[in-house]
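This document starts with one chain, in the form predicted on its own, laid out as structure tokens.
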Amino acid sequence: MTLKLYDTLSKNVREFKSIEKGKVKLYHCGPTVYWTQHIGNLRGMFCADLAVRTFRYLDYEITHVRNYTDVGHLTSDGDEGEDKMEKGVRREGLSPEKIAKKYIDIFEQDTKELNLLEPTVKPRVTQHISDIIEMVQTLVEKEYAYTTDLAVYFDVSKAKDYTKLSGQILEENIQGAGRSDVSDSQKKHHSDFALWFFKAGTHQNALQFWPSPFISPLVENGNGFPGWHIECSAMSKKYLGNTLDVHMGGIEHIPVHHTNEIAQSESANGMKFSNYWLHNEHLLADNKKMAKSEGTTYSLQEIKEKGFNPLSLRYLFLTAHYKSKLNFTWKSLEANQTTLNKLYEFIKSSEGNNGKVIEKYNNNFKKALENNLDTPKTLAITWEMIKSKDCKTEDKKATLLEFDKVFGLNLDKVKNEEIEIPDDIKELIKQREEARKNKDWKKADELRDEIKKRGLAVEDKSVE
């Protein structure tokens, strides 16, 4: 069997064929580093990590690029609103550079605790302004872009099949339509998007700006900053070339960000931008969209503060297909932490390191991965193997550790780590022992359940 992936562009599950045999070039849209990423954003990062681990498991050599957006992403995904980095500056009274460093550090700690593999390259937009300007210049020279007093825009009427990724329908008469609906009256069409914003109009007080060769009567030296979409096109081109094997991101990027990436990249480079587009679905919270107004934009720090192992969240992510919505609740996280602990307990109880990978289960595992990264199926295969009575325990252990190259649950480290019990849990254990001595079984059960919620199991000895 060969690897098959659902490609958003063709809207079909397609056999994967890399540009260069045995190698994969993958670009993934990383975070805008003005705020702590919530666990819904982290699910997207996990999905890219799952793809990277799968390619490696299937013996591909992969170059993985995941960017940091530290300028140019406005509060709408289009061209309206405040720059998100400047929003962070005003919220916290720090410089853009310090805001970026603060939230990159938090993000990298989160990805480390979720055991995400390090990308090959982690470019920052502010380090690639010259590459971005060069691509914008190419688009202007090829007449795919035009300049107004406020910005340099991409002309969507010039793009071939502009909405082929999203399937949206633009007005038949693109030229001149919608002028009254946009803040820049010189725009030809409201769907034209900014490649470069001048430090003028609503952005005249921009904190981050650079000189450019583009001319506006309202600014000197073409001072301004890049649009969000052109950033990814320029950085992916620099590190992966004109055509990628795989481009990944959340489904929210389909109608605007990824549509615009395709238009500008293919117009500038004269060839297909990405051969496969993979998009992960949203993580819900209590069956609702994660939103600050609902108080459901949970961070990994909040999960840890409630006593959960961050890898229990990773296990929860594995239980749903990347193209399916996944509902997060504290109860479901608790259940998945309990299941993860069972895997740890199995590893601890399995003696010896001389087992052999069980071919039958390993083949089934690979088939599930090759079927569009079917992680729920891989988990089912895993538990079927663990419960089987026709295999040696040491072989099961070897096979499970092989699977964990994809799962990323750090099962190979279980034996070597001493579990440090937090002081608050030690106090709960003490209270429970006291309750058992007093034969207050109801309180003892309640305390046991509370300890279990925190990710530890309690083994009872007889009470005199």
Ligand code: AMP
Second form
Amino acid sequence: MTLKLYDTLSKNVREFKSIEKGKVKLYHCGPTVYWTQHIGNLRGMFCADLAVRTFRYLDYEITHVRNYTDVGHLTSDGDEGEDKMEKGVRREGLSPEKIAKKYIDIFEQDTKELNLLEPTVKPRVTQHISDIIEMVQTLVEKEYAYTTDLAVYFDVSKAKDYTKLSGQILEENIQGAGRSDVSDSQKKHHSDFALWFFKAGTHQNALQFWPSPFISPLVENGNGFPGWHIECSAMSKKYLGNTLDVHMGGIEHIPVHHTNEIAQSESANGMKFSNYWLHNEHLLADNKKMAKSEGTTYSLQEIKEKGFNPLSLRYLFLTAHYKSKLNFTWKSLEANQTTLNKLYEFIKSSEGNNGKVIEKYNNNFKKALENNLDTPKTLAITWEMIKSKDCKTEDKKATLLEFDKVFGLNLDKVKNEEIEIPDDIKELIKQREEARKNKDWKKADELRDEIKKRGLAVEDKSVE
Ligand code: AMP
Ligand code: ZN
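Please supply the corresponding structure for the form predicted in complex with the named molecule (the preceding block corresponds to the form predicted on its own).
So here's everything in the complex, that chain up top.
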């Protein structure tokens, strides 16, 4: 079998072929660092990590770029509203730099705790302003862009098949990035979107701005800041070249952000931008997208405060296909923590480190991954293997540790680092040992059930 991925652009599951044999260049739109990323945002980061780990599992060498947006992302994904970074500044009374640092630190801590692999490069927009300006200049020179008093716009009528990713009809009132409240009578088409905002009009008090070669009578030195979309086009070009193998992001990026990235990159570079487009579905709360505006977000910190292992969230993410919606509830997190603990218990109770990877299960596991990253199937295969009667425990363990290169559940650390057992469970275990000593089997069984209910299995030899 070969890897097959669902590509949003061709609307098909396609066989994966990399540009360069054995190598993958992957770009993933990273967070806007103005606030704590909620667990919905983190699901997107996990999905990219899953793709990265799968490529590695399949022996590809991967260059993974995930950016930090620390300027230019307005409160709508289009050209409306204030800059998200400035929103953070107003909320907390810190400078944009301090806001960026604070939320990058929190995000990096969260990614570690979710066991996300470090990207190869983590470029920050504010450190790539000259690359962005260069790309905007190219677009202006090639007449894909024009300048008004307020901004430099991308002219969507010039782009080849502008809406090919979303399939929207341009003439209709599409959900395009350029639709805007910022009235600019010099703008040619309502869908044209900003590549560079001058520090003028609604943005005259912008805190983050840089000089540019673009000219507006309203500002000196072309002062302004980049639009959000051009950031990704410029940074992906810098680190991965004109054509990527894979571009990833959340599904809401299809009609606006990614549509605009394609238009900019393909117009500036004169070649295809990305060979595969992978979009992950959202995490829901109360069956609606988990979002700050709905007041339904949770952070990883809150999950830890409630006594959960952050990796139980990772296990929960694995239970759903990346292209399926997933409804978050505390109850489901609890159930997944219990299941994850059973995996830990299995590893703990399996002696010996010289087992062999079981071909049959490893092949099935690989096939499921190659089928557009079917993680629910990989988990089903895992449990089928654990419960099977015809394989040695030692071999099951070796196979499971192999799977964990993709699962990322830290199963290899179980033996060395004891899992932290909460005090109340420790007390129950003590009482159970006492009951066993006294041959009070009824009590011992009751206590075992109670311990199990709280997420730990105490069977000594095997896990059912
Ligand atoms: P932002 O910080 O607003 O740029 O968002 C960061 C990323 O989080 C985006 O790529 C979104 O696709 C993603 N995102 C936001 N809400 C959710 C959600 N409920 N489920 C999954 N991904 C989300
Ligand atoms: Zn992007």
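Residue numbers count along the first chain shown, from 1. Under this definition, the rigid core comprises the largest set of C-alpha atoms superposing within 1.5 Å between the forms. Keep in mind that this is a model prediction, so the values were computed, not measured.
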query	finding
CA of A444, rigid core aligned, shift of 2 Å or more between these two forms	yes
